[in-house]
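Below, in structure tokens: the form predicted on its own, a single chain.
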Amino acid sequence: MKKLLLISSSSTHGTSFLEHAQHAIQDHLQGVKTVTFVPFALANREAYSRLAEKAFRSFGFGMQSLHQTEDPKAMVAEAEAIFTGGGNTFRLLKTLCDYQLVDPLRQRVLAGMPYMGSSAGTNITCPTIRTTNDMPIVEPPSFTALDLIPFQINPHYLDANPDSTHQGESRATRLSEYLEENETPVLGIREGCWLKINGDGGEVAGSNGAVLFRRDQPALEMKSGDSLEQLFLSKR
């Protein structure tokens, strides 16, 4: 069965990393004494390995980065939990793709083991990342991503500021263009929230709630508690 953990941000405002999900995450990662690190989202991976094991040490877990072994797939395949940091999402699935990861990881999360991921390290989660936030600064070989989920995700999602001057396209209007091109509904989720996944259903949790959008029907507000059920229902 699978179990994910999917934050929208690694930290909210006045907050250390991941500080503002921790008890969810020692809830998720319960019986977990080592959670493996995926750092390439961002270029210096060894900071990044030492802001999260400065982290996840104050939870209560150890931790080992991917970038510090020479064979990451070996790593995967041996790892209690994964935790994939954010950063830019094509740099990380390309380097997944690289490293030939891709499917390891997809296998190791299908086969149960419990994943975590923030902005990033949740939109690989994804059937593609077609929906994220990010500038494509390389060029990964596809946009098909995990596909653990049946729905994309729009972290660090910002609602429209209706006083603003800004003259560009809101958020809304982004993910608007793509059902425009593509079917799959996208849950924006606010900084803040998370999903929970267990198996083929979910919920919406954390603070700020999430929107969901889908193609020639209105936005849905959905807040911490309600179902994601209808997300998997519609792929069954």
The other form holds:
2 protein chains.
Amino acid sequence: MKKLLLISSSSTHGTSFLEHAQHAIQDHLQGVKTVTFVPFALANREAYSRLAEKAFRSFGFGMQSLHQTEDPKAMVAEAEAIFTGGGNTFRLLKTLCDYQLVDPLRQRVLAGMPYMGSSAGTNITCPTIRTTNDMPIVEPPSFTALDLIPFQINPHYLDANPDSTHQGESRATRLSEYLEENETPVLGIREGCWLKINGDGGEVAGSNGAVLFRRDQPALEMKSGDSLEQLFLSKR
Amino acid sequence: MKKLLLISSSSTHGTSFLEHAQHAIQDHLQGVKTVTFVPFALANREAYSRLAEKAFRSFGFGMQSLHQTEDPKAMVAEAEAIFTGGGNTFRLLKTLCDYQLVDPLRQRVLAGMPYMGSSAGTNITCPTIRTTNDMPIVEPPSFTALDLIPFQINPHYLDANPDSTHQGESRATRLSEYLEENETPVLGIREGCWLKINGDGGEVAGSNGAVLFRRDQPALEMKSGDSLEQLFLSKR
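In place of the form predicted on its own, the structure of the form predicted together with another copy of the chain is requested.
Time for the whole complex; same chain goes first.
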């Protein structure tokens, strides 16, 4: 049974790397000794894996990183659990494609290996990366992602600032433009929020909540504890 | 000789559509009777072309829109001048590709037809769309754009807000990540700013200025009247 912990952002204002989600992570990774880290969303993989390793050690887990092996496919095949860190979603997906890791990762998660991601690591679990906030700094072969859940996520979801004088699109406007072109619903998850997915269901967790956007329907506010069942039903 | 007017945003705080750039537009389009509008960055092409037509009429120009013809290639071939409006850059580029208009447009501009763009309409004149702020809501066949200038532009450029508690990347961070992966320089142009390109040169104009980002070099503030010559030299 699929088991995913999908975090909006690796930190919240004033907290250290993953600190705000520590208890959810410990719960999600119960029984796991060593977590396998996917560092590809940032350019400096070594520094990134050290940062992640420090956090996971403090939570009681060992860590190895995919950039430390000559054979990342083998490391994925043997991983007890995967954590994919945030950064640039285009770079992350392109690197996974370059290393031919998309399908191996997907198959392991479908077979029940616990997966956790934050930000870009959350984006890539969706059907596509079409709801990322990131700049398209590199060109992956396609926007198709791991497709582990039947809906899209927009991490770092941000409510419009009524005092802003900036003319760029608000996040809600961007997501409504996404829905002009696509039917798959999008859940905007605020910083502090995460989703717990178990099989074909799950719930909103953490703090600050989420907003569900669907075509031709008003935006729906969701809070910690709310079920994601309707989002799984819609694709069956 | 190429002649482009590349505007950061179609409006600034408190101004109507293109009002802030009216004099630059009238100067750029001297001698032009009817401007051809490219409305493809927004979903509602009819409403968008009405908005643009109203502004251009008040500036003293007629307007026709590419969505009003069965043969957009012929309309591009006969256009006196082109204006491409803002919206979503991925949607704009994909539509131009679907209609096979990228090369015809490019050839007309290289041959001297005046071009103006705002926001997404500015993004597509760059070598690629890799420095757009937009969400990748649709998938164009490639990120390669009209390649009319030898550098990238980031429209709606926004300085980091030191009071922000949001953990998403600042614009400067996003552009530094672009430069980790690409060597082409990027000019971030603030709302209110535009670039005037004439042949293989040009200058910063309008208000609020721009910031030049180059790999391994400190960011360089540029102001109205500053020459863009160095950006053209670097590619020769």
